[in-house]
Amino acid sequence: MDSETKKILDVVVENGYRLTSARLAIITALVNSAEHVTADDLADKVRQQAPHVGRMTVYRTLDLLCELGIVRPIYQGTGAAHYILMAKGSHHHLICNRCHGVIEFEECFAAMLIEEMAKRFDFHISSHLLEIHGLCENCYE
């Protein structure tokens, strides 16, 4: 088990919920996904397997792995809701209103902006998500 799995499984038990067998094949598969990932594309990929998990099981899963958050929801405009994991704390993305591409990015450019709203407002930050939305040089042309 890589540690990043790992760490997932501790904060749900930390936070006094039992790690089943079906919670560990959902984050499993999470964790392995190597793109974002809808929660049916993930009961997919789950019942490869774990064949014996439900699609509500994988729903009910992470709708908790939101409320720790563990993962996070987006919109790129296809409909449904892609996941992504919080594993880093911050998470960045532009997403072009046109074609829905996405590129993703390491550089936290809004570190001060989100220090100064931290300070202004008395909050702690345990994550972000940044989402810039806009067109791609593709679609801008």
Contents of the next structure:
Protein chains: 2
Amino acid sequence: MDSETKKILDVVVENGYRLTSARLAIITALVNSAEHVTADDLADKVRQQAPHVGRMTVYRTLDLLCELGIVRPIYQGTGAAHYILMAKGSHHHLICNRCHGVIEFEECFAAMLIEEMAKRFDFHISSHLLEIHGLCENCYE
Amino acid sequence: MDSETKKILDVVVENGYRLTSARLAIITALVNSAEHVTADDLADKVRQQAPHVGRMTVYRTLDLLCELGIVRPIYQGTGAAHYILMAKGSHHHLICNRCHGVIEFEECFAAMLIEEMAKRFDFHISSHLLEIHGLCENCYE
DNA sequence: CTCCTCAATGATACAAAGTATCAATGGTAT
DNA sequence: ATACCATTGATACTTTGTATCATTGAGGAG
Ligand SMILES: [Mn+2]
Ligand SMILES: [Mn+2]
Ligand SMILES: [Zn+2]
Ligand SMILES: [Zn+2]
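Same protein, the form predicted in complex with the DNA this time rather than the form predicted on its own?
What follows is the entire complex, opening with the chain shown before.
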């Protein structure tokens, strides 16, 4: 059992959701997917280990993980949403408008970060999108 | 003719794309949509002024505007991508994981920005996503 | 301005992605 | 061990996005 997997399962349980075998299989497959996966990609992956898990359950589990702030869907040039892990508290991308390529970087952002990234990856920036995730005033407890 | 609309049309023309009546209608409708619209939402809006414009053309025009860095699709709780304007160079959101509500803010980010936003909107942050858009080494000329 | 050319369009048909429903099941509290 | 009810998975469906292709019109050449 991966420690990152366990951490996510803890969040699920702490929030009063049941620890089912389907959820265990889905979260394990998700953490073991290095890249960003779509819901149907993930469903295929899950079924390699746990053939009984239905497609709907994968969709519902991903929705749940969104609500818990563990994953976030993004668009990556195809019709389907791709899910990225937010469990570590942040996630950073350089995204090409043309080929939809994604460059990952780990540093937390600072004022001068953008210029630095432009130099490091020879990336020609036209804009940026920042998303901060969490719970709003009304939803927090 | 809105000046923001004109600026976008200029980018289209400067990049060698034709200035068609369909594109004019779509871009005008897009700029005049305050909120984030889906492709089909936009198609409906466009047809109120230019009934001949087809759904496919709206999808294709949005793809083009993505490539030009003018818009960016984001996930907003429904199955369809919502398009946000990137023409001003940046776009900032606070997004609620639960209700999918979006709070807009204009300031460019800095190191202390996150804490400030948390206080200002009483928003309980669990993570953040930063996307920088542009062209990568290979695609830039 | 007129004529050509090919980028762009829109109709159509299709595939993929996401949602609704509900009877059956299994996690968890007691 | 039992019972309750959150969760599941099968099915059917809607919505969203894509492929194709004959037709059109924007814009450059003359
Ligand atoms: Mn990533
Ligand atoms: Mn916005
Ligand atoms: Zn690229
Ligand atoms: Zn909320």
